[in-house]
Each structure stands twice: as structure tokens, then as C-alpha cells.
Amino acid sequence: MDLHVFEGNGQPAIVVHAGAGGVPQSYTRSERKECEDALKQAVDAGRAVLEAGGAALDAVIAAVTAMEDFPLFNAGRGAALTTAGEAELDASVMTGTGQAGAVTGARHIRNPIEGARAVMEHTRHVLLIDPSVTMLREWGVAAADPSYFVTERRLRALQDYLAAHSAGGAGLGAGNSGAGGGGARHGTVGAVAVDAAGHLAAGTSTGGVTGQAPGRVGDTPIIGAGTYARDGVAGVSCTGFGEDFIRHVVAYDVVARLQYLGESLQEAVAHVLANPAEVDGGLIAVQPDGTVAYGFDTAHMWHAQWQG
């Protein structure tokens, strides 16, 4: 397990991730550099909001949107494809005050994290399946044709996956091969922030896993599994094999351990990631004082942070 905690100083902070697993073998050195630059740009987008006195929610949305627009990450454009060759996008957002919104199986939202926010702010619901273009227009959320999300890299990854699992259809929809082949589980993006007022927010967005069955839902849009935030305690965003995070309600478990058991952030994260056989992936977290943590039990997790 790789776990790091950076103490806060009472100032705003933001941390982002872009997937846990391994760096895809198909990525060139320049593409890896592009990923690192994209992470920095995402942090900078959130940082700009926080430094201007903006809300943690706005910082999280800005950071996640930047990563959804970067085609080498598994969210928004360039997301993993189902066995049907389509992108079914999931996203969720939660504020420390208990507000939450999510979308799953979305095929028309240009930036799924914006759709999740719209569900939170414009409906009395928490989770909607594939909101229609009409709904998006009513909410003022940008739509996109489903073809916008499909890239050549993801099509090749799907073809490789289908070829490898073609014998009798065994394994279709299983595994967590998020990007570019090579057995990589690189997928899901997320951000957690605390603002100058001490309010927390967390958001997560993904295309799921390459070769997943149409209609499959992972942890990302499920509040408490992939995303959770509670003012005065912590905010969490997860990445990894979604079924694990659903079974163990990982994001909420971290916060509950802090609130009810009095564990430190390091102890709480270590506990939930202690058994790779139960939870395969990683997470990021922020506390009200600006303390930042990231941990993962995989070979790698893309991440970046800023503390005021």
C-alpha cells in the first residue's frame, strides 16, 4: 500500500486523482507527460476557484471538468467502452452539507460531473439514469452526441479486450481494464476540496471499465461508495474496481471511521485499503483543516494536490 498524508494549515486545499492501477504499457513517454500536465491543469483549475474565495463545490467541478475533457483519462471524452462499443458515463458530486447528485449510464452529457451537479441542484432526486437531451437543455447543461466520447484508442482497447475474452464469451464485462490495454486499470477521475469557509465537496467521474456489460454501474455514481463528503469530518473520492468499493461502501467508511471511531485520516485510509483482496484501487481525501491524503494498493495512481 502507498499512503501519504499532508497536514493542513487551516487554508483551502484540493487533491485530484485520475485512476488507480498501472500506467498503460501502450502509453508513450510523451503521453505520460501529457497525463501529468493534465493533472496539474486540473489542480490549477480548482486552485483558481479557491484562491478567488470560491466554494469547494465549484473547485471540484472545475477540476473534474478539466479531466473529463482530457481524452487519455477514463471520463468524459475518451472514456472506456462497453461491449456494445458505446460510452456509458457515470458521475457524482456531494457537498459537506449533505447535498448530492449523480448520473449513471449517461450517453449525452458532455461533462457528466455537470450533469451530477444539475441533478443535485435542479431536482429532488439524487441519482438519474441517462438524463435526456431535453432535460439537459432545461438545466443549462451542455449536451454532446454519443460519438463525441468514442476515441480510436478506446476502440482499439475494446477490440483487444473482446479478442482476449472471445472463447465462449467468457469474461465479457469482467475485469477492470480501463485504458489502452496492457492490463491497465487506469480509469476514473475525481477531486476533493475544502474552501476558505471550511466547507467540503467531493466529485467523481468515469466511463467504467473496458468491456463492461451495457447497463453495468460501478461505485462512481453511488453516494457512499465512490464519493462522500461531510463538513467537519472529510471528503473522499475513490477509484479502482467499482464492485469492491460498492460492497465495502468505501468512501463512507473512511468518513465514518473518522467521525465515530476517532481514527486519524491515515488510520482510516489504511484500514479500508488494508486488504487488496477486498478493495482494489485507491482514494483521495481532504479534511476541514486542509489536511490531504492519498492512498492506493495498486501499482500506481495518478494524483496531484495543492494546499494553500
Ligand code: ASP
Contents of the next structure:
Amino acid sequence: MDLHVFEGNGQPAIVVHAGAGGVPQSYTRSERKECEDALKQAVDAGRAVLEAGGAALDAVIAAVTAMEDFPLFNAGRGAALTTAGEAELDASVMTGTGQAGAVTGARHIRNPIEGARAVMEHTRHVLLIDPSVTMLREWGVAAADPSYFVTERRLRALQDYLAAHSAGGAGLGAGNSGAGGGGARHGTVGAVAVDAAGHLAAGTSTGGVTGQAPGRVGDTPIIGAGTYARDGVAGVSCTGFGEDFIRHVVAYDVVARLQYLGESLQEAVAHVLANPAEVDGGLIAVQPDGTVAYGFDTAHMWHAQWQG
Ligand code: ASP
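Right, the form predicted alone is done, so what does the form predicted in complex with this ligand look like?
Time for the whole complex; same chain goes first.
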């Protein structure tokens, strides 16, 4: 397990991830550099909001939107495809004050995290399936044609996956450990921030896993599994094999351990990631004093951070 905690100094902070998995061998050196630059741009987008005195929620949305727009990450354009060759996008956002919104199976929202925010701010619901273009228009959220999300790279990854899993028919949509190797396991994006007022926010966005069954829902849009935030305690965004994170309610578990057991962030994250048989992936977290953590029990997790 790789786990790092950076103490805060009472200033705003933001940390982002872009997925956990094996060593991203399927990326060329220049693609890896592009991914690192994209992470830095995402942190800078959030940082700009926080330095201007903006809200943690706005910083998280700015960072996640930047990563959704980057086609090598598995969110927004360039997301992983279902066995039907389509992108079904999941995203969620939560504020430390207890507001939450999420979308699942979204096929028309250009930036799914904006859809999640709109569900939170414009409806009395938490989670909507594939909001229509009409709804998006009412909310003032940009729509996109489903073809916008599909890239050549993801079509190739799907073909590889289908070829590797067709013999015997076993495992279709059952995981993401097949063809494509380490690189196929990367790219879900997330951000967690604390602002100058000490408020927390967390957001996560993904296309799920390559070759997932149409209609499959992972942890990312499930509040408590992939995303959670509670002011005074912590915000958390997760990445990895989503079914594990749902079964173990991982994001909420970190917050609960901090709040109810009085564990340190180091202890809480170590505990939930301690058994690789239970949880395969990683997470990022921020506390109200600006303490930042990232941890993963895979070989690699893209991440970057800023502390004021
Ligand atoms: N957690 C995401 C899902 O299961 C995938 C990932 O983070 O790689 O949909």
C-alpha cells in the first residue's frame, strides 16, 4: 500500500486523482507526460478558485471538469465503453454541509460532474439516471451527442477486452482486469477541497470499466461509496474496482472512522485499504485544516495536490 499524509496549516487545499491501477504501460512516455500535465492543470484550476476566496465546491467542479475534458482520462470525453460500445457516464458531488447530487448512465451531459451539481442544486433528488437534454437545458448544463465521448483509444481498448473475454464467454462486464493491462485501469477522476471558510467538497466522475455490461452502475455515483464529505471531518473521493467500494461503503467508512473512532487520517485510510482482497483501488482525502492524503493498494494512482 502507498499512503501519504501531508499535514495542513489551516489554509485551503485541493487534491485530485485520475484513477488507480497497474503501472500505466499502455501509455507512451509523451502520453504519461500529458496525463501529468492534465493533473497539474486540474489542480491549478481548483487552486485558482480557492486562492480567489471561492468555495470548495467550485474548486472541485473546476478540477473535475478539467479532467473530464482531457481525453486520456476515463471520464467525460475518452471514457471507458460498455460492451455495446457506448459511454455511460457516472458522477457525483457532495458538500461538507450535506448536500449531494449524482448522475448515472449519463449519455448526454458534456461534463457529467456539472450534471451531478445540477441534480443537487435544481432538484429535490440525489441521483438521476441519464438526465434528458431538455432537463439539461432547463438547468443551464451543456449537452453533448453520445458520439462526443467515444475515442479511438477506448474503442481499441474495448475490442481488446472483448477479444480477451470472448473465449468461454466468462467475465464479460465482470471487471476491468482484462486486456489493456495497467493503462486500462486508469482514468476515473476525482477532487477533494477545503476552502478558506473550512468547508469541504468532494466530487468523482467516470465512465466505469471497459467492457462493463450496459446499465452497470459503479461506486462513483453512489454517495458514501465513491464520494463523501462532512464538514468538520473530511472529504473523500475513491477510484478502483467499484463493486468493492460499494460493498464496503469506502468513502463513508473513512469519514466514519475519523468521526466515531477518532482515528487519524493515516489510520483511517490505512484501515480501509489494508486488505487488498477487500478493496482494489485508492482514494484521496482532505480534512478541514488542509491536511491532505492519498492512498492506493494498486501499483499506481495518478494524483496531484496543492496546499495553501
Ligand atoms: N470506480 C470506477 C467504477 O467502478 C472505476 C475506477 O475508478 O477505475 O466505475
